[in-house]
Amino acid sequence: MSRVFEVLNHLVGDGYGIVGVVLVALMVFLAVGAPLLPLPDPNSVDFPRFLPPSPEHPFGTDNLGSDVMSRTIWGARVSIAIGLGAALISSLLGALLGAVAGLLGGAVDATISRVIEIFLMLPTFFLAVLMAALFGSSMANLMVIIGITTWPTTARIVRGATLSVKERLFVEASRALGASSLLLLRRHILPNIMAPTISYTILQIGRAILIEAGLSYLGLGDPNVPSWGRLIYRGQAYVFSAWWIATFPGLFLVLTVLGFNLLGDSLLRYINPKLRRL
């Protein structure tokens, strides 16, 4: 618990960190509380089209007659869910492969490193577009697709951290006492690389949300749920006559990604004293 309070004190004392916490908390509150808020059905098209922002429709209505505020807030639910799921898959896969590569070394390390390099050479977004077109674009599919196209960066970071940790005296002592590689991984490596992995996972959430919005903008998102990318696509043709259709979901997208990035960067500064002094 003392470590938790220490992290909270750091975030409160870090201007960027507290802004990130506030933005993330606000978006998570809207995402979780969307079903409880007094909002119209996000899929309803019963309202007049192209209504400007007003007390009845604070974000106006779109070209189909849907309430933009309702679709924007429900879009937060979709984007954050996909971002969390994709970042979790990416971090679990990347942390496991990176830790195994760093701990075992030799041929295992060389093989995993070559796979990481191949994935890093491929454009992540276009690979996600190809996979979404081939395997479908349900929410579950998008989580998996984004997760398995973004894991190499996590793997490279975890591999480097593992190489550093495994040279420490307590790991060498455990190895000398006959500890297996699995025991070293579970007892020493993973606990010591958990902090940077969690910090980078938070950064990955923002990246995953951006990728999902891009896929939805191209028509490769889940058509059964509201999406910020889909709303932005709807509004691009009316950016001068009905600016609110694209502006509000775009603003929510920017603030959400900014919040996760600021929070992740602040946690990285907490972990790395050198960054704290910059």
Second form
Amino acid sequence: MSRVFEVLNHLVGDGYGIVGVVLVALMVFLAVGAPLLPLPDPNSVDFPRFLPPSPEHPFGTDNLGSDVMSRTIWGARVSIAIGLGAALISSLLGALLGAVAGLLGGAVDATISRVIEIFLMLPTFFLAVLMAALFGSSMANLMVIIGITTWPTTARIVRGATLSVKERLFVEASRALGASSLLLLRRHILPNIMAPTISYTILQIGRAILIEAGLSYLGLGDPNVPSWGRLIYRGQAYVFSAWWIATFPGLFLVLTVLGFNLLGDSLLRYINPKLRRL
Amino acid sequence: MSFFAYTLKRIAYGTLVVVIIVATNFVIVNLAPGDPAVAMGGELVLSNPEYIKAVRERWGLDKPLIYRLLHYLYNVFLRLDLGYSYRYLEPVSKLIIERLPYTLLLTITSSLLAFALGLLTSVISVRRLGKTDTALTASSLVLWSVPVFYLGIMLVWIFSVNLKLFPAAGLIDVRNPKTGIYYVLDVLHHAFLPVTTLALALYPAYYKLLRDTMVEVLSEDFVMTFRAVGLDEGRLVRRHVLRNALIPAITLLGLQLGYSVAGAALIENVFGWPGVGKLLLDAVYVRDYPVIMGVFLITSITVVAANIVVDLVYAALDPRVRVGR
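Could you output the structure for the form predicted in complex with its partner chain, given that the previous block was the form predicted alone?
What follows is the entire complex, opening with the chain shown before.
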């Protein structure tokens, strides 16, 4: 518990960190609370079409006669859910493979490292486009696709962290006393690589939200749910006549990604005080 | 290891990587739901029995997957045949080569611009830490979080819709076609917004890398020595600090250029720019698989090649790298 307090204290003291916390908290609040907020039905098409922003419709209405503010806030649910899901898949996969490679070393490490290296050279976004086009793009599919195209970043970092923990004396001592690899992993390695893994997972959420937005913008998002990328995709056609349709969802998207990036960066500065000078 | 041996080793490894990527790509496409014959030959297959036979024979579609994979690799690497687009009914390689100059105009120009802008602003940041630095850092953090296509749409809204300074889309003014030098000027006029968008999207990475490295170098002992002997601060940053920070930034530029073949797909889509990225996206919509795989292959080759070049430059500059692996 005191650790949590310490982290919060750092975030408040770190200028960018607190902005990140506020932005993320606000967006998560909107995403979770959307059904409770006094908003018109996001799928209702009963309003006049193309109304500019006004007190009744602060973000205007779109080409189908839906309220843009309502759709934008409901969009937070989809974008953040996909971001979270994808980042979790990506981090679990990355942390697992990274830890195994770092811990076992030898041929296993060499194989995993090569796979990571090759993956990092792949044009990730195109791989995601290709897979979304071929296998369909339901929300679950999108999470898996983004997860398995972004795991190597985390894997490389966790592998590095594992290697450096493994060299430390207390781990060496534990091994000398006959501890098995599994015990070492559970007792010493995992607790020590948790912090960087969590920080990079948070950065990964921002990245996943951007990738999902890119896919949705290309028409490869889940057609049944309004993510921010889909809203921008729809709004682009009307940028000449109704700027508000694309502008507001995009603004929320930017603020959310910014929030996760600031929070993640700030956590990295907490773990590694050397970065604080920068 | 000699530099020559190191070069050979990297190239051999790079070739292996490209083969693995192509094979993975092939398996992904073939695992996808639907008949691979339709995927390879497209809709024509359904209507034209002559064509289906030719396509099946050419790509060995009646054979098991492993045989087809080898056949595909043979076609791609030994016959340099990427197949035919069913939508355009033209060789995939021809389609890509036609569009390449337009894409490279966008990607190379914007990468260089982003690099130059990053260089300039990071030096300003380091020279006057404090408010200017905070403002530049904050704005680069925001830009880093903006999806490139949204940035493009917003620039269109500002510069095309409201200020009417630049065209919103296309390569040339189709209602008023021009020739000679005026054609070039027209293309440049149309390229302005996509190039600006892409440069702004690429810029934060250069700024952050250069600034952070320079701040780190500034805390090193030799800097203190230079300051102690009274070296002019501007000269110190330009001659000694920046020089140390340039190597990672040039690496980034090299890797970035590796993505220049299709790296502008989203931007080309926003601005209706007839480049390789747009070709790929259009192919995705109509499931033009030979084109998708072809663009993916070319992109992979350039990315891997850029990686090798960057590695080799490193090895040439720093002999320790050669021993490392």
